[in-house]
Every structure is written in C-alpha cells, then in structure tokens.
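Single chain ahead, written as structure tokens, the form predicted on its own.
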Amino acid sequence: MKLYAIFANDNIAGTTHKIFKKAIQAFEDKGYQIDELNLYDKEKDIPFFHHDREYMESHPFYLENQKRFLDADALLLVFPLYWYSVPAILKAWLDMINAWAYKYEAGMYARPLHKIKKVFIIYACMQEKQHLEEKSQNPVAQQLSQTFKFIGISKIHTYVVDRVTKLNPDEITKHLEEINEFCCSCA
C-alpha cells in the first residue's frame, strides 16, 4: 500500500509536525510505503488553479502531483486549522488535484480516476473539539468529507488535536499515542 502524506504547515518545530511524523511512523509500521510532501517546501512551485487547461496540465508541480496522487492507495493530510478551514496552501493543492482526480458525468458524485480508497485527516486547532462539533458543525471536516466523497473516496477518517496551544508535554504525548492507535486501527 502506498500512502501519499501531505503536510501543510510552515512550522516544522511545532506540535503539528510532531503529529505528522508520528502518523507517518505508524503507517510505516503497518507496512505502508510513504510518499511525503511538505507543501511549504514547494510553496513557490504550487500553481493556483487556472481554467486554462493547457497551462495547468503542463505545469511541473501539477504533473508531479498527478503522478504521485494516482500512484497512491491512501492519502494522509496533516495541517493546522485556520479560520475554520484548511490552510490556503492546502486549498490550492486540493483545487489542483481536483482538476484530474475525477470525471464528472452526472449525479451527486463523480467517477474517480484514481485508486485511493481511504483518506486520513489529522488537524490541530486552538478551539475545543466540542466547540467545533457542536457550535460550528466542524466546517473543515464537512468541506474535506464532501470534497473526497465527490471524487470517489468514501472512507474518511478524522482525528482532531484540540486546544493545541495549551497542551502540556504529557497531553502532547497522549495525543501522539492516540494518533498512533488511530492510524493503526484505520489502516
């Protein structure tokens, strides 16, 4: 199994990066081959979506990610929550992959042009999980779920690290252990 692991945060010294590394290790331990992409390592190369199909389909980052995405069996996204959504760099990547990940014919969902069966979404936020789910209906989870369902990925697993800026070292360790269990049980 090949996992395309996407990290969308410029802080590689923070908790979100520790979460990413823990998740990757858990998937490696389960036998996955990991293809890792830190979007901020490629920030100057990522095109914003253009309706100019020739431009998009000839762009080097587009071509590289098309191959990596189409080679994957599963997808991992790790990011911080920004204003109830994904970071802009991840949104640009999602818009780009949606240009060739499916063929829309009719109905509610498109026909997938990939073989990805599962998406693992792990994100960190400052709010309490309860607030996200009860008060705001967790818009980031809804957005990503609908996006992935539309392109033919129905198994979507989500883990939230809430109150990330207030966590003490023991709480971080507990989350890392839970992320290991989450990845192993959902893999």
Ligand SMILES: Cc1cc2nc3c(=O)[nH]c(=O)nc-3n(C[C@H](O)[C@H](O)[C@H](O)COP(=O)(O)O)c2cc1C
Contents of the next structure:
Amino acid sequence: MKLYAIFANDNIAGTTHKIFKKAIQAFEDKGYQIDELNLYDKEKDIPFFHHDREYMESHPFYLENQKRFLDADALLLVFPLYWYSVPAILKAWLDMINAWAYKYEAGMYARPLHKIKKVFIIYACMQEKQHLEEKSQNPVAQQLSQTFKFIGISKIHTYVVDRVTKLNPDEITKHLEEINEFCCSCA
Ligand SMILES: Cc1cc2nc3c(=O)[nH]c(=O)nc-3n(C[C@H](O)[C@H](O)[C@H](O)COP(=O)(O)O)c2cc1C
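Mind pulling up the form predicted together with the ligand next to the form predicted on its own we just looked at?
Now the full complex is given, and it begins with the chain already shown.
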C-alpha cells in the first residue's frame, strides 16, 4: 500500500509537524510505503489552477503531482486550520486534482480514475472542537469530505487537535498517542 502524505505548514517546529511525523511513523509501522510531500518545500513550483489545459498539462509540478496521486492507494493530509478552511497552498494542491483523477458522467459523484480508497485528515486549530463542530458546522470537514466523495473516495477518517496553542507537553503526548492509534486502527 502506498500513502501519499501531504503536509501544509511552513512551521516545522510546531505541533502539526509533530503530528505529521507521528502519523507517518504509524503508517510505516503498518507496512505502508510513504511518498512524503511538504507543500511549502515546493511553494515556488506549485501553480494556481489555470483553465489553459496546455499550460497545466505542461507544468512540471502538475505532472509530477498527477503521477504521485495516481500511484497512491491512500492519502494523508495534515494541516493547521486557516479561517475554517485549509491553508491556501493546500487548496491550490486540491484544485489540481483534475480531469486525470475522475470522470464526471451524471449524478452527485464522479467516477474515480485513481485507486485511492482512504483519506486520513488530521488538522490542528486554536479553537475548541465543540465550538467548531456544533456552532460552526465545521466547514473544513464538510468541504474535504464532499471533495473526496465527489472523486469516489468514501472512507474519510478525520482527527482534530483542538486548542493547539494551549496544549501542555503531556496533552501533546496524549494526542500523539491517539494519532498513532487513529492511524493504526483505520489503516
Ligand atoms: C492565517 C491563519 C488563520 C487561522 N485560522 C484559524 C481558524 O479559523 N480557527 C482556528 O481555530 N485557528 C486558526 N488559526 C490558528 C492555527 O490553526 C494554529 O495556529 C495552528 O494550528 C498551529 O499549529 P502549528 O503550531 O503547528 O503551526 C489560524 C492561524 C493562521 C496563521
């Protein structure tokens, strides 16, 4: 099984990076082959979506990402919540999941042209999970789940680290243990 593991934060000294590394370790222990992409390492190479097909289809990052995506059996997304959404760099990456990944024929969902069966979404936020889920209807979880369902991935597993800036070391350790468990049990 190949996991395409995407990290979307320039801060590699923070909690989200610890989460990313812990998740990768858990999937490696489960026997997954990992293809790791830190989007900020490529920030100068990632294009915004253009309707000009010739431009997109000759863009080196678009082509590289297409190959990596189509090689994967599972996806991991780790990111900090930015304005109830994904960081812009991750949205640019999502916008590139394009005609090569699915074929739209009719109805609610498209037919997948990829072989990804599962998506693992882990994100950190400052606010409380209860507030995000009950009072704000958790827009990021809804957006990502609709996007992945549309392209034919129904197994979507999500873990949230809330109050991220207020966590003490013991609480961070507890989250990392839970993330290990989350990855191992859903893998
Ligand atoms: C531009 C920006 C927007 C943010 N928007 C939200 C938000 O909508 N909700 C929230 O709870 N936290 C928000 N945050 C806080 C980040 O989620 C938090 O700083 C991050 O998860 C910390 O992770 P790190 O220590 O690994 O960098 C925002 C932070 C930034 C920089």
